[in-house]
Amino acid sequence: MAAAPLREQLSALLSSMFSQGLVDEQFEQLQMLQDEGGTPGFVAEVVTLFCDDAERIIAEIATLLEQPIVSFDKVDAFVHQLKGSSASVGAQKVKFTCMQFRQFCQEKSRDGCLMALAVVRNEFYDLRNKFQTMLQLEQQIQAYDPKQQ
């Protein structure tokens, strides 16, 4: 397969990625540092910590939501700093669902916050999974054209 057919895909992804409002301004931001830049690698660096990251901390609110008694500021703090990391790529739609969860950690709502664990964990792992078919995209594009980033 050529590259022009693999750059047309990763096109394609990346706008609706956009269009689902999965990633913001913030993420098109990174992909400017990395063009003007020319650091190849910088944005699949990014996304990549973000990712693990991400799963750490979600995993973290995980287990002490399950706890008997549960510790919402250290809930809370988990969350914030998801939030951050979100906004920092650009994650838009896992941002705005933080900011949500945030709410029920201030109400101390066991239930609340369950459920917006489980919003957030489905919509990391959309995201997470548009990224890791837009990072093999970009390997794909970069084995034709080693140029290219």
Contents of the next structure:
Amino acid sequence: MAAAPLREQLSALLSSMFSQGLVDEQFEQLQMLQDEGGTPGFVAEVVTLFCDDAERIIAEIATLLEQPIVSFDKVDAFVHQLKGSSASVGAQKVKFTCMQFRQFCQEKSRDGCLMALAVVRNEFYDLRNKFQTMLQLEQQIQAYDPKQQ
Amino acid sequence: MEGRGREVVTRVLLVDDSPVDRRVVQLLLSNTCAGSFHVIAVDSAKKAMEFLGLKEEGKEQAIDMVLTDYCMPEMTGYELLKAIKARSPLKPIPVIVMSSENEPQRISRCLNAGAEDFIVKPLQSKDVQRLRNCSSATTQCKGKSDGKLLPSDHVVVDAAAVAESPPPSRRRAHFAGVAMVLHTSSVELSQYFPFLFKFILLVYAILCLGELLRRWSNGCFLSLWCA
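Take the protein just shown as the form predicted alone and give its structure as the form predicted in complex with the partner chain.
Then the entire complex follows, led off by the chain already shown.
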């Protein structure tokens, strides 16, 4: 009984994430794989891995853009990697911002890249907060009803 | 491939520098076809070559298929593909290339280099069947020899068939290449089909109208109805 409101909260959170375009059908597929494949923690593991990896990449990009001479090829490589991993977990908004970021890299515009980095960072932090809330709710639900997981 | 009773386990060497992508693919293959795939993941093409024994003579290759990302630092998946195909022309290991970029040139380049397939990331459940097809094709080639299940490092080559036709891998690559280019083209063209159809109708209508006007100006309007 106590898990029901938590499940509703989780469902509402996921719905808002989809409706806001934060996540796409790839994330939905990962959820289906978890539910149908009987692999609990599948999504949590991938999401955690993505958040750690994205944080590392964003820090690397920020360091590169602080250099007196910016290596746009290296920046582009990191952005490409972030775009790929965000696509793999279904982080749609982060993926789109990375695509725009790459255009500034190709134009070799430091100001453009800095602006794009700020956008990517904001979108990522927003998504990470939502993911953290989602994982917390799932843990609470599991604590109330471990058999369901 | 190893056989566990009737179940065939395909040993896949997964090569991707992204830890997220590696994990997603590992879990995808494990969940979609439970027990069908045994995945060994490495984070670089260099490590893949070391694992496959491409740098040392005489090392056994205990891999049934290589699934590699295209864009990787130092050594790309394309370079890995060429190295694998060049090293073992008579004992080909199926190689499938993945990339987040859906570029026809990149696709055809990989298929021409001998890749069995090219998958656009992110990998999805529906793509897993394509991996099974590549591994199944290898199994069929081995199974035709004398009905016995051969170890993965033995491939029976029919000399007469080879003389008459290109190798199965090249035929597959050719068909897969055509399919991939058609798929890419169809995906790009499908959104223009309604406009294309209307354009064709418009051109036909203009041609008919022109013909009518021509005959009318020539005073053959009546003959038009008799024609």
